[in-house]
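Next up: a single chain in structure tokens, the form predicted on its own.
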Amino acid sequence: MQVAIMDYGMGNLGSLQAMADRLDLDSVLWRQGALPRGSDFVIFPGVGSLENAMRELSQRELLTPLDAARRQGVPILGICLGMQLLFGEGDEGGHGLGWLSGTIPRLSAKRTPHMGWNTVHPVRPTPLLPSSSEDSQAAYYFVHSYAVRPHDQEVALGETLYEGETFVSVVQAGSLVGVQFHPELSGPAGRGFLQSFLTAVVS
């Protein structure tokens, strides 16, 4: 199996390599062009804002690309900003790719970035979150500011908690999936919600 990693400036495309590795993946990176051929699914990363990163994938001719694969119901995973991405207008400025109905928000929390090991809660059963109470205790790295509120709740799955403010952690709607958390930081519980990825997903 193939993931085409997102190669817009704006990754933490090391880390995302070595987990393909240790999922047994072959990775390739996309910069430029078409969905690079014999790529079963895409790792839409990012780090940085909202604006520069639309700014990164235009100059860089990908958004057409882009939206092809998602037409032809290629398998996207969005990832922190590339989760971000997935949705309309963003508190800090400029406008994400608008797939998903919704916007984005900076958290309310006195500290922030949010950072460091958090839960997700699932809000509606899903194959992509441990179902039983001892698994759902498991942690994700979180690097942000800024997080999601979708217009169609039914899109959530899970939720995180943070200084009293709880915020949309992971969606998906149809193929398009999106975490605000990074999974290739994320140690065991992070390789195990990829594998979960990709069998519910992908395979």
The other form holds:
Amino acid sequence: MQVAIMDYGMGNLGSLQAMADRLDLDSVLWRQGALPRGSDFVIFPGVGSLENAMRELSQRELLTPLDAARRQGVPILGICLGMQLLFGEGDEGGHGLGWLSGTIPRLSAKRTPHMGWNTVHPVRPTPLLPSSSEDSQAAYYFVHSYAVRPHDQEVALGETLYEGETFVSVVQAGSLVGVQFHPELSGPAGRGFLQSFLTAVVS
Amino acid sequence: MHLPRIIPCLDVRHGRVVKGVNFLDLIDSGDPVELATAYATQGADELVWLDIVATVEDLELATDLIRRARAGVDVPLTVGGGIRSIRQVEALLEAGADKVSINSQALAQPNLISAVARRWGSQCMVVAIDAQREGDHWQVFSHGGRTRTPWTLKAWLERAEGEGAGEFLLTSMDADGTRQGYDLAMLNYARAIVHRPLIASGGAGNIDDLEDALRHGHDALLLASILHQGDTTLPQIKSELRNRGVSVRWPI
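Could you output the structure for the form predicted in complex with the partner chain, given that the previous block was the form predicted on its own?
Now the complete complex, all chains and molecules, led by this one.
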């Protein structure tokens, strides 16, 4: 199986490529133009600001082919900023791709970024997350100062609590999945999530 | 539930681990790649890799090792030690580091912080600080604690945060090496000043010290000599903290 990892200058891809290797996936970097031939799904990572990310995607002429891949039903996994980019409007100006309806407000916590390990509580049944009875303490690594607020609650699969605020940490709409945490940095729990994603969404 | 970070520190010189090399049944006890992988497997929530990358040769050696470590390390990896330029940062991140930690050069050239934060995001810019008590305040030292700087801890924390530091790694020179517990007075003081995550460093001697710091709300703890001297292991630390009612990442 082959994954196309989007490389548009927004973040460091070493840990993602290492995770792909550990899962026995072939990985190719998608830097410009059409989706690399033979790709079964796309990982859409990103760190930094929404505005910079959209500008880089646009300048590298990746917006149109990415949208084409989505329309063809190619599974796309947005990670961190990549998840936020699936949505519409950012707090400090800037727009995401707008594929999902919702906003991206700043976390209200005094201490940001929300950095470290945190649990995800499923808000509806999903094969992507361990059920709470099975593994109530599965924790994932987060680092972010914004989080999505979907207009359509149906897309929310999981929620996370930080400094008294609950935010949506996992979304899915068909073959489009977004996670606020970094599965590639989340040890066995992250690996488990990616395996579930491969089984439930890609295969 | 937000969980604490227990962060082993690897001290690497010229490609070899220089402390704590004898306690993990490693095939090659001085191999930092093997040690990093072992820590990650044993439940480290993150790793800090301190190396010296002063020369081109040092940097090449470090990037080669980090690239190999990355293959087996599936938790965040921070690399620091003698970083002086954007080019070095780029090389370390490309090798697979998730964050870089900068100390002396940030003091010499504070706009290095903003340059890294602008290019890669502040989440990958860790500012490491060594500080020592002087009367009614704490003073910042550079070059491994050898050089007193004009910066008070408060002034430097504020400046570094303003430049774009995403996280602080704060070592108490008074507590470091004493194994008498973290310097809670300094950590509490620093936490009241900054709005960024803070990694506590220096002074951990036993599990009581870890529990004490965690109960005071310091949720990221660097472990050095407590692991290096072979008194305890990460799985022992985590399971004992759990027994005492402190939530940690578990199962590993």
